[in-house]
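Presented as structure tokens, the chain that follows is alone, the form predicted alone.
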Amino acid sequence: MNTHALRILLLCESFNSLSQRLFVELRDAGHEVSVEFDIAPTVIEEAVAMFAPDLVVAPYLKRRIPESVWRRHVCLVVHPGPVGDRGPSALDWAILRGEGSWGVTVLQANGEYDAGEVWAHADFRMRAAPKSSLYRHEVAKAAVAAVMAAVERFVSGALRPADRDDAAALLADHDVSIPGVRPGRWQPLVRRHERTIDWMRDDTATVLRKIRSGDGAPGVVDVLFGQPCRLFDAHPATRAALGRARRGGAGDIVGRRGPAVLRRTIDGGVWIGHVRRQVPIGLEGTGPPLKLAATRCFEAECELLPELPVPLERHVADGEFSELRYEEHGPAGARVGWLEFEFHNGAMSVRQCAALRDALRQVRRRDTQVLVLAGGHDFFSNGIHLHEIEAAAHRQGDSAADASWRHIEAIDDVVLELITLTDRLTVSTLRGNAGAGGCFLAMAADEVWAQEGVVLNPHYKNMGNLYGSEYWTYVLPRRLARRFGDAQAARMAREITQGRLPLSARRGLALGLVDRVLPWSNGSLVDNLLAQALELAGHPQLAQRVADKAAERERDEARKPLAAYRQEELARMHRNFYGFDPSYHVARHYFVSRKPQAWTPRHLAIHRDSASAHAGGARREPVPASPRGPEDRS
């Protein structure tokens, strides 16, 4: 067996965050990786025949791998639970029960759910966080470690189950396990009533656990302003906020801030940031039920609530929920400004873009030498807010095209503020993933620092052949040219944006899209990032770097003004939004309404390229979609 590279087929319901993370990690390790969505059993059988994989890995599936496949090939399933856990709601139950530690198990498919031989396992400590956040960070990190261990074991030929005493010892040490342990505890799907909030009895901690256990999907069924909906994105309220809010009892909605409404509990309160109304909204109820900011979904009702703003500049220790926060660190002359923005799922609405633009204008008046643009914990940014745009398609007097135009102009304004901030160094810090316009927002800074494990998607074409703006035609070639020269930069920019593939932070470092990759550590990543920013602010060559930066911006502007880049990009975007080709609008609608996948895109399913298909299988027309929807990616 080739010990350096395997042909690995990823089977998944959709190309979600974990699937993408494993895709980039396996490719970076030198393996040839192809992807097939679980459209139908016959499609999986066809993919296996065409690709002839050495190994099949299933990071995210909702049904069994066909017996015709797992009997002939080693198929490894990634289960987000520790050894002994079985069932579809592993992480949900862990949050509901307040587990202190949890894990990920890689086991071999055998026809029973989560019941095959264990190939590898990794543990992690639980955070008080939403399920979606744990999934993107702790689960993903543990899954990568366990899958890589399983792949190494496969390569070495260690296919026989090991001695059970050895396996038990490894499990006792909470280390990576080896084959031979059969899990047996089945946990059923979390039912609706098990997440239902009793506002007259549940304390704040219980309310938070229930909402966090369903965050991402399926949410918690509840009622707001007399309307049935699902709740997401919950945060604890401080005593200070409750003291300024309207009086009321448990369950009452007593204030608003940014996207969220404040609801009292028996011992405090929670901010509820996002909801999905069960009854479609819009023209004659034609709109799909979309996940939107609570204050956006119930605009008229929220107008009657007191607004409870907080100042932009404040310390994180105050514990106040807010989308934006700024603070400063370090001595005069070597001072760092830290501007943090936490937008749910990285989506940026017109309101949020305007708030970030105004914050950048405010902090540029401060005497700092380095400005850190710190995105959220889960996402730096994913660009324009597709749910908000879809909602506009069903609003009287508005349209998705007009809303798209407003959004792209608004985020362009944010990027422009960052590019033209030439009197100090700017740093984008990526603690979470970045996609589409969010990638190019990050690259507009002088330096990009990313945590190990971050996945970048620096392209737009997956959203219906969207061209993209955010000054990407300036910032991407500029970054590539610094590493590879002007001649190669244009070609590489085309390859990156046309290829439509995710990139790991380390691959981004090799390409010059990222300047530093920070290893995962048990300590505070923010403390690490801040320490490096302070070191940069105090560097003896900082003043020269800033002067060189300002001179470069002047030369670039003389060569081609930023306004020209924007005008050219927006001309292409205008055709995407208003032109005869509806592919962007169709793709956006399918994405936000969680339509099932109809086929696997060819840039992922490399086995469907006849040149790489071992079995010589001919290309087929897309298979009709299955009736099951993909993971909630909103």
Ligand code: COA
The other form holds:
Amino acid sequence: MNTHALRILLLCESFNSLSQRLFVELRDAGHEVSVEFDIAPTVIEEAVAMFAPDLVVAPYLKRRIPESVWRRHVCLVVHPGPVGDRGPSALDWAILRGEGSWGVTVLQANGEYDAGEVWAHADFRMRAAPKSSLYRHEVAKAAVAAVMAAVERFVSGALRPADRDDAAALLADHDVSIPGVRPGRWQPLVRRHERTIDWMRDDTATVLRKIRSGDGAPGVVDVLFGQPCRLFDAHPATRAALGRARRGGAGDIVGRRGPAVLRRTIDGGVWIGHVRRQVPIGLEGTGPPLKLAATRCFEAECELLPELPVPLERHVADGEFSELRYEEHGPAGARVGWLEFEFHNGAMSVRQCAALRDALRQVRRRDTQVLVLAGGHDFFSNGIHLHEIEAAAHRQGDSAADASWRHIEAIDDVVLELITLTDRLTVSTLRGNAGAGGCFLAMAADEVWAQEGVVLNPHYKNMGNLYGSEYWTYVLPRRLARRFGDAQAARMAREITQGRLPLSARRGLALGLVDRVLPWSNGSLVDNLLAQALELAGHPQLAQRVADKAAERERDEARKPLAAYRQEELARMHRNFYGFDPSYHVARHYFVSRKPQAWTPRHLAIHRDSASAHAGGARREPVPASPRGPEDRS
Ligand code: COA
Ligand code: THG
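The form predicted together with coenzyme A, contrasted with the form predicted alone above:
Every component of the complex follows; first up is the chain already shown.
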């Protein structure tokens, strides 16, 4: 047990990826962590009074921490900018200005935004990527490093922030003018016109910078097919794609591929993957403005555009934008198939599920010993596409329930394809987070390898008590049983799915949900993963493992057919979709509309849980018994 365990209150706008990441890291480090959303200043005051935290950390907060709180507690704000930077649009500006390096600063809240004393900071090199992607990778990693350093400083009794001299030197390094540890460079909120694209003037690099700076929110206000909308998810187009597209001038839409439309710029072109249509004035009641694939949002218009497909098997270096990509590595007999599916936000529509299922059917005919399901760069998968489903509620002759049903059948088909691939080993590699059905999709493979820092949410309950499918009732207990035996597995599966807390990759490893955690290294993650997959493919015991796997599948099928698991899960899902209790539909509507929450869920706000408040005790969570057996436990 950590003798310096602190009670840490996380204050955030919502339980987003950064908040979740800090939550799991702080808990893994032995601290007792509770969460409160910024509902109102009085709610924050109440939470602080109930939890009596040693430390308050604000990873994602847009409003002021009340004076009554920061005067009495050390409140550390995580600012996604380097020392000296201040303001609400830090990363947006860094992208717009093309900064080469950036950072995260942990500073103490006081009466002025981001002007308090610096406790820790960490820097990173910028990458040409959307804001959301930088936020999920570089910012999250730097934030963890800086928060951990600040917490250590707090624990070690150095209750003062970094030495004033130290901080002053840092500020000088960063060319900040205000002396005396008073960071100075205030950057205001990015205004709409600062991102507006001038298609007649802006080159491809500028267009990409503008769209990336506003991704995933608030997007770039523009017009497509005469309709006002916001643009997201932009990728540069290759010469090859432009050569096959319709002719046209800058600003013209000249082709489509998968979710995206191709738009010419003055010196090339960009793919625009996702858009949010502005709801016309007077029609606000017709539903929330949803972020959807561009080709889905403008279905009729896109039918008139040439489709510009690319083959599934491609090398990454060709730079072609596409959701699916496959390549092979290694010698015959020890070959690895590498299948990436880059689905925006990890959300999987019926179209995307079908494409992935077809890709799996195609690549299973290839002579490979290991198939890697590489997911996407930012997410492995977040399960069925909730925005698509919501959109169906507003389509004539369709409904959210019907769309949910189609989606769950489609993703189940993907999982089935994977489970029944018994003539080789399969590995899911998690380069980014996985949630809900996406987590169980990963676990349907023989092995799960995760990058350090990945956060898993292997549960559905947060989505209005959704029961879930994706054969989770097969794959989750199966995984746990291999490590802990049948009886334990059932209990742990219940705790994981009912507890509905995020888990770090390391915690996943301890629980048997993950088989390998890849530590940060200087080399590329993909190279590392590939090297390990090649080693597995060439392993002398591989043939035996594959034979064992096929035999296990046959035994499992005889004991209870996969069709039975699916049928039982879908019977429960049918009730969620079509039954009397609308919880799932309500939760989904709130999720896709990004409606502010009215309260913090009880499983996060443990200070509101009377049993544990003031007890100082750790939260209950799935605990694997010692692998040596229960008798060893005392
Ligand atoms: N369908 C559609 N969109 C999804 C999605 C899904 N299943 N999962 C995530 N997204 C979108 C969010 O709407 C958000 O959109 P944005 O581009 O407008 O920002 C974006 O992905 C990122 O989501 P956010 O919640 O901000 O990301 P996060 O990394 O901070 O949190 C999760 C990740 C998994 C906790 C959260 O996205 C979640 O709960 N997703 C729902 C999972 C689910 O219930 N799936 C359906 C059951 S199978
Ligand atoms: N001290 C205190 N509370 C804080 C911070 C602090 N709360 C979180 C905050 N830091 C994080 N940083 C900022 C910096 C600027 C703004 C918001 C959070 C900001 N907000 C605009 C406003 O309030 O008018 C609105 C902008 C928006 O809509 O995003 O400028 O250091 N006590």
